[in-house]
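As structure tokens, one chain now follows by itself in the form predicted alone.
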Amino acid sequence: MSTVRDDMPTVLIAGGSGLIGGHLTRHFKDRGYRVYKLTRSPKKHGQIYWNPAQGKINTSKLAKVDILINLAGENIGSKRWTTERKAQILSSRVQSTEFLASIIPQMTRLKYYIGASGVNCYDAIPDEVFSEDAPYGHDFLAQVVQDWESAHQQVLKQVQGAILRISMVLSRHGGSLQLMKQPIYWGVGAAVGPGTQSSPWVHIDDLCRLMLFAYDQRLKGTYNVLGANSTNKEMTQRLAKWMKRPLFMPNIPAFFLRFLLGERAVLVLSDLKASNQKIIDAGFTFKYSSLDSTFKSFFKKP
């Protein structure tokens, strides 16, 4: 068990109540840092209220923070973009990233920012891969990242800090993986649309690691955060792989996806490749740079 020691630095996570946040609290917390996270419904010890929308927050930690990381945002797969549901995803971001802008004088000890974005954020041209001085894309996605990063801007003209532009996290415990596996385990997966679009992909073991590394790096600037870009294809059966799982279905028509999820069927039909070479060259190393060793850590026991 891990043991919170004094002289080690204070973490607030807005947004750490979702899947990240609670496997990044762990990490920091095995380093024997305190950890406290912003939540709008505050019912455990170390969680700190706040409701950015109403410009409400609990101040009376913030003057102990050192590390300050910004993961808020509403879940962009988990509902149809409705016009209503788009203008929350993106006031979910940019409304309360300018409100921890508007806060941060209060945070007297804050000595590093960093901030959550989405890799997801240029066209999609096949066989192109984008580094992070490309320029942003005109869809939907590409116009939330935009206007995001620029709220972090406010931040990061007050502390230091980098923006990390965060693929497809593939975890054991939920996400994007929890939903592939659920047709394969039922006998019904299979690859959507042609099977050949790469998608950009991270171990959340290493997205964790990487935000320690950041912090203790001082990293500055933006990061493109991926292990690998991988077909739908090749993850689709490298999965039922390693779930021991026949595969015998055609793959599910693109128009029918469409049909099914609306606008965010670009969700898995986009054809986007990313490169790491800049976390790489600043010295991190992925650990999980393949879908069999990312699969091996979550199917194969101990």
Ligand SMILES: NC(=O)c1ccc[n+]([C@@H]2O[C@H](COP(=O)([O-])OP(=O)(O)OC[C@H]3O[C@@H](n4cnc5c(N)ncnc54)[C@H](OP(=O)(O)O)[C@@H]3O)[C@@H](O)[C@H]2O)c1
Second form
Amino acid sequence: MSTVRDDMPTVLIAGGSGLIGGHLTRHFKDRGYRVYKLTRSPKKHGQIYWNPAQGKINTSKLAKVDILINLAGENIGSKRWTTERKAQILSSRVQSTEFLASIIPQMTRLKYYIGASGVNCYDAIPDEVFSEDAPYGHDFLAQVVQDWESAHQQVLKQVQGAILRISMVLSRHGGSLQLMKQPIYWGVGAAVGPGTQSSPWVHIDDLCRLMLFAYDQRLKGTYNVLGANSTNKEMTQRLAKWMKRPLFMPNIPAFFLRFLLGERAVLVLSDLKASNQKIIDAGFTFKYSSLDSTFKSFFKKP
Ligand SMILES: NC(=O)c1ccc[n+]([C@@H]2O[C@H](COP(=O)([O-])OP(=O)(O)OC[C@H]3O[C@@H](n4cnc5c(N)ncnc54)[C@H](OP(=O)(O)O)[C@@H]3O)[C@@H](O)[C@H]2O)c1
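Output the structure of the form predicted in complex with the named molecule; the preceding block shows the form predicted alone.
Zooming out: every chain and molecule, the one shown earlier first.
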């Protein structure tokens, strides 16, 4: 049971109704922080209306905010990347962030800002491990990240803070892991493409701890956020083991996945390794840097 304490900071999470926002809210509340969330459809206590596309917001709590965390953006993996969807993915991030930048002067107590971004911003080259100083890549996601981060900079001109390039978030409550679990549960799980392609990932608890750490340490700059990089085959096999399900299907061919998912198949087919050295050097310790420790926290026994 969490108890909000008056001497603790107030956090405002833009896009707080999603997967990360839900977990982050519990994480902060458990530590006594007061949490408000900006959402386009407020339903519960603590949720505040905004509509960044229309430049609308309920301003009543803005002067109380100490920490602003910006997660808002249309879900990247849920729909086919048509031209229209791509425009929504981009504008939902850039517009909301620019809108937040425009209302920062009303947040008179604001001390710290965290802008979410994505680690899929480098030109994936097998066997290269990307650190934050690598240039942006050239595909759609890299373009989204570049424009999103440049919008974050408009906020960071006004308040100190950091940009977190988040990798695939592993949570027992949804997101990518949920999608991977379903076929494995039904006995038709398989690695995709060659299976040797790597993806960076982070346990949701570590991500939440890292956000709190960033605030406590008043981190500045841009950080890759990942517990480790794992191949698709490794992840599928470890997951099946922890779910106690057999895995006997051949890999799903890349061409079939591209046919099924269209361009967003890059989310599972690209071969990217990123470095978490910068955040470790800043003093952060990941609790979960292996798939087994992560899945153990979700499933208890293999
Ligand atoms: N989950 C991951 O694996 C992962 C990895 C890397 C980066 N990220 C980034 O981290 C952020 C949060 O991720 P998540 O998994 O929690 O996402 P999510 O579950 O899809 O939630 C996204 C949030 O953004 C808000 N939103 C969606 N479209 C919007 C729009 N047009 N205008 C304003 N707000 C909008 C939604 O709020 P309402 O609908 O309530 O307004 C929702 O709360 C995202 O920007 C995502 O790109 C996530």
